[in-house]
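Just the one chain here, the form predicted alone, laid out as structure tokens.
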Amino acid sequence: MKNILLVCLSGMSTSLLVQKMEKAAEKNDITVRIWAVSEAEAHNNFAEADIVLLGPQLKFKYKEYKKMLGEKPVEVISIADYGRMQGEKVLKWALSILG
């Protein structure tokens, strides 16, 4: 099972995207754990995550997170996919990165 962590400023808007991603996973019979946290709580969740996806509002933190997490994939969700809550698209993108 893959573990996908979404991080945003408060964890609220990404929670909506998590719901869309979970529905897409269920629809496509994909076993995955997806959860969202605020930036303040993120460091307590990194060990459980296979990939960390940052909300577009945290794009400025990308290099910091990438350096902190080393080999673990860190990506910024596209603002278009985030704004449109494209759960299925974001899920497939994350899984493609994980291979």
Second form
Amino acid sequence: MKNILLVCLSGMSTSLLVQKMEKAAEKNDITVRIWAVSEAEAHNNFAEADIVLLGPQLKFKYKEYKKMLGEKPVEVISIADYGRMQGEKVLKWALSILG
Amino acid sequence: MDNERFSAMTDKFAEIAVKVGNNIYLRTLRDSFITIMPVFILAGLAVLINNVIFPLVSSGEELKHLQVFGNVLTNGTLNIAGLLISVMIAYIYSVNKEFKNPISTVVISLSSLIIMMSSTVLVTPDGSKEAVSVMNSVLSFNHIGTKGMFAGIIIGLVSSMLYVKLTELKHLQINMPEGVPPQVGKTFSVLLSSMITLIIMGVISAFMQVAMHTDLIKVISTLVQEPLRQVNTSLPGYLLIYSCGNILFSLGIHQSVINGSLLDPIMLVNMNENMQAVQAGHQAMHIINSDFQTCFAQMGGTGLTISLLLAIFLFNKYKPYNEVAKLGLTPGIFEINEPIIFGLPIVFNIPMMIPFVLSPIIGACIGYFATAIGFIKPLFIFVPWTTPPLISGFLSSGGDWKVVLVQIIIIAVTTLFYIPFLKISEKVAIRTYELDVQSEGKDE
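Switch from the form predicted alone to the form predicted in complex with the partner chain and print that structure.
Below: every chain and molecule of the assembly, starting with the one above.
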């Protein structure tokens, strides 16, 4: 099972996207764990995650996360997909990165 | 301005924001505040129950007994705000620094804060009119509470920095021989650094008390907290700093980078002092405080986007916008507006960026003047920033409908303000779409 971690400032708006992604996963029979946390808690969750996705409002943290996570993939969700809460698209995109 | 120069400018802006946002001290400050926020929200609830609900159902001696409930809760929250922030700062700073023993930093910070306090405290005994000076037997809420918040921040940070630095020095590490339990070894390895840190604090404190007849807590609150408060929570100062944050968000960077570290601490001090005043039976005094922002400048989230949603629902026929507005409404009611900010989009969309930055200014000004002329009172009950518009005004004022009315006026005015920009943005969007279709046609 893949573990996808979403991070935004307080973990609120990303949790909306998590819901949509979970729905999409259910629809497509994909077993996956997706959860959202605040930036302050993120480091406690890194170990469990296979991939870390940042909300676009945290794009400026990308380099720092990249450094902290080393080999583990970290990506910034696209502004358009985030704004439109495209759960399915983001899920498939994340899974395609994990291969 | 042509596109290239605009994007170069925003890149530069973003770069600066990254530097600010990644600054370890500002980050520590922001995360510490986020962590202790629930405690202050509880304090707001306690003040609400004590001063609005209990007086409705009871009076006299019985009311006093009931109010003990709120008083003890205030003691454990607002009245130790300085203490709470100092330990939180120490912990988060250690974590951010990747220091292996964060709990030991907490110990140092707590001790340092108490060391820095004046050893004599003025207290007024029950029934007496005159204050008596008491030595070494009481800890005053005046020092560890709201008034000591800045002292808590600064002493927490300075003692942690000093301590963490000292533990890095090889000479100060005492290494235990093998076979000593790790926990014991851990304690010994930080023994010298702990002692040196606290001794330095002790020397400074003793010197200030004996030679200068003052203490660091007092110095920090008069020399740092007060001037900062004068600048940050004057209307122009507030609008300037807050708008910088909002400009950032219109460039796709979360505004808390600026607001979270520069405004929130002072706004929270003001908020807590208001709560404390009402709890003590006085009137709240600070117009600009955390609730002021939630209720007047940030309804529906940054940029007063609840008004934008209304403008779209009431006056807009452009379908893509209506779709985004539908998606953004429910989170928007709870002050979460990323779907609308990134979906419409507002970010990097010049016609929308203008009202996004200016509407909160309009809201803040209306709220400020309504309070300044005495139409409404300063808000005094801390509500979570996720409290929906109108409900937030009702709760934070202890049930004053006039505050809700002010909120309705702000929403009405800013909705009208959003409309022309919405029309322009719509035209731009349609035109861009047409150009895209044309160029795609050419490519084929």
